[in-house]
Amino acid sequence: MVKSTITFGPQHPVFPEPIQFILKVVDEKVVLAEPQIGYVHRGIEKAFELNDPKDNIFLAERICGICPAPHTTAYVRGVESLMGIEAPPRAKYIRTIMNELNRIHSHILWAGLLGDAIGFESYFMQTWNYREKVLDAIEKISGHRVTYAMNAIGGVRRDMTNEQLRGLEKTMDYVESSLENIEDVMKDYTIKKRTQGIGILTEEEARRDGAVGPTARASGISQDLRTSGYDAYGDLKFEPVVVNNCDSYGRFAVRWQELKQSIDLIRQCIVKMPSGEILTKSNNPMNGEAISRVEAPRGELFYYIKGNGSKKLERVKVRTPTFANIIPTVTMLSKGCQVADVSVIVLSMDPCISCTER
């Protein structure tokens, strides 16, 4: 019996971002497992209440690369609540729009990051192909693939014209066909055995531990959201996809169906999309207290926003998915699982490094 202790990243090819894992091992099983942080601290949240509410969507929406249209949804809404005013349907729509696109090309870059860590490259890439088109479906609608600061106070920036709703639906049809042509890789015999029974998080942990998104409805939580009916939500028709694998064969599973769902409440919100309106303008004071939450791709995101009727806020606290996330994960690698699973389990849970530490 040989123990020893193991530094897993900061740098590693499997990590998107810098997250530190101190393994203590026995052999080749892993018993105890301590997360390090703060490697890309950026004090974003002081930021917050230095710059004009406006300039902060900017901010905002740079918390994370990934999720632009979550973060920057969470923190108008907190604002809106503050000065007591709301969006315009359409612009509720196209924010339902933005964030289903947003949630769609998410879903596609894990899926291909964790086909990388088990050695499907050709998946990677493939995957990573179809995410291009839904780049290119932002592109269009925003000026921008990354960034592009739809949200407003009040409602949106930008429009949709009839074109760019077809043109929409036209790319929904290609992704949906695209994602149906590689969704055999799931039953792939190396895929199965690298994911199914490795990273077991039961319900009872989950809930115990604070787990969000899709590592809790994989495990059986019926937890989502979107269900509450922000925005267009309580106008289209979904429920959250929940299965009770509790492994990382699970958390693979409702990602992808959340894949097919996100493409049917976008086909949803072209059909049922509203004229009017796409800003509700206000020169209204921000006083008192407002928590927004929303259902980002890797979970709950909650935006604390304290303002004192001044011009500048005087207080924003956000917390993450992946930050809830963290202590599931380390629930799961101390079970002793093998070092060899240690890159899967931690992918399973889609973490965000950058968003988490701010």
Contents of the next structure:
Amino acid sequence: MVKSTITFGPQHPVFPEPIQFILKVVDEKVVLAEPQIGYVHRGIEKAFELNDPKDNIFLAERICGICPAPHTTAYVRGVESLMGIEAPPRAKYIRTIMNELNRIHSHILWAGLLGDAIGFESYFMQTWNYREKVLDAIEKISGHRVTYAMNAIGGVRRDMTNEQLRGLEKTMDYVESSLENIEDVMKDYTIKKRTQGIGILTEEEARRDGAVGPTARASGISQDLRTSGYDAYGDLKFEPVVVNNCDSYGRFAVRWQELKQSIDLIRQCIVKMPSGEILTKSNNPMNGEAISRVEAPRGELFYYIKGNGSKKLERVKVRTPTFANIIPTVTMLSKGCQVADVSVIVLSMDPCISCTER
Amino acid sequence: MPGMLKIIFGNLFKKRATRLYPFEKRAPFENARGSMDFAHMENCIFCNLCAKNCPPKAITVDRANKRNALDPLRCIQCGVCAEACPKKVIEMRGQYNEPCYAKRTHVAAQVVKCAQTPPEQK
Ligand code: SF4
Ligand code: SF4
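In place of the form predicted alone, output the structure of the form predicted in complex with its partner chain.
Now the complete complex, all chains and molecules, led by this one.
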């Protein structure tokens, strides 16, 4: 058999971000895939060591343009545990709301991109239209649609008024009804044809390769860091969404149900929102090491922070969920998929390369 | 088919879904952090707190010449300066900055209002 090599990416019409896969192909079947990353490395981890710790929040926010809320939450939670302080309850609820809004917009964005990869452009247009309303809600709360700048060390920077909470409730109603409008897409024959049985990742493989987030949950692994109860998640009622499809369709289904779950979580937060302070001020020295993990839309986000008692941090290490999901993707690709399905498989794990390479 | 016709005719007579952007701008939301402005420069005491707290160091406070300068392309519209200023000199405006053609000239032109002496013409 003649093996040929196809380089897929880094600039590819269906890839929103630069990642390259070097595919070894026999006929139309992929037999081996090699990922190449490193196209958008910016040296942010080093910059963490040079800046003031409170300025680093804005740097952490800029690691990823899609999930600024989980990045800043993980960073400030790490620094807070180094300082030995805790955010007040109201701040925790506001953080949770921002994280869930972030998840909603990220999952809708992903659904649109998947439609685009399949060739379903009008789906892309509709989903992004609905996402726009979520971004508007975020802007009304935080003042900016992409970089929220809500988190501060010891709490949040902006409080939410009652009108804002009512407005958010209305937005959630709107998003819920609009998602119902396009829910039938999941039952569509063509969508099923392009996703069911494509990009299989069994539970065993997902465990072996260390898959995280919706990619793992679609393979039947019930792993969701929110169940550990950080921030306000301990007070909220929810179960991790797990399906056993183990294919691209399963990953679609997990994210679709998580959208509804996030809407529900935000509603619970609005009802249970405590009153009181939003910021704990502290000048404690940062000494020692801290690990902080949060559930980002793509999976587990990990921050390691080390302080040496001085004004600056000694080391900040970030491991993003996409980095953990690259190896599972290689496993999915190397099982002999068609070249035409490569884009769907890679997109089904929701790659975010700019945060992977920092 | 009838459903499709309904959508087609509905769309024919519906309002436009998009905006003709540079001519028609959406009104900014309340509290939006579009751009930063030294709005009440007459109150400024040149304490340097804004410049010290600004994460990307976009502000320079020139106490001798009594003027503050902002590099708008460094500014990330975080609003920290507005929180830090003891005299409430700085305000966050809702409207975003206009796009610009050249970095340098735009930066020089943004050397902002001053308290007493007018800035030299650049
Ligand atoms: S913090 Fe306010 S008063 Fe102080 S220099 Fe800046 S603008 Fe002027
Ligand atoms: S808004 Fe933020 S980045 Fe811009 S000048 Fe103020 S502190 Fe600096």
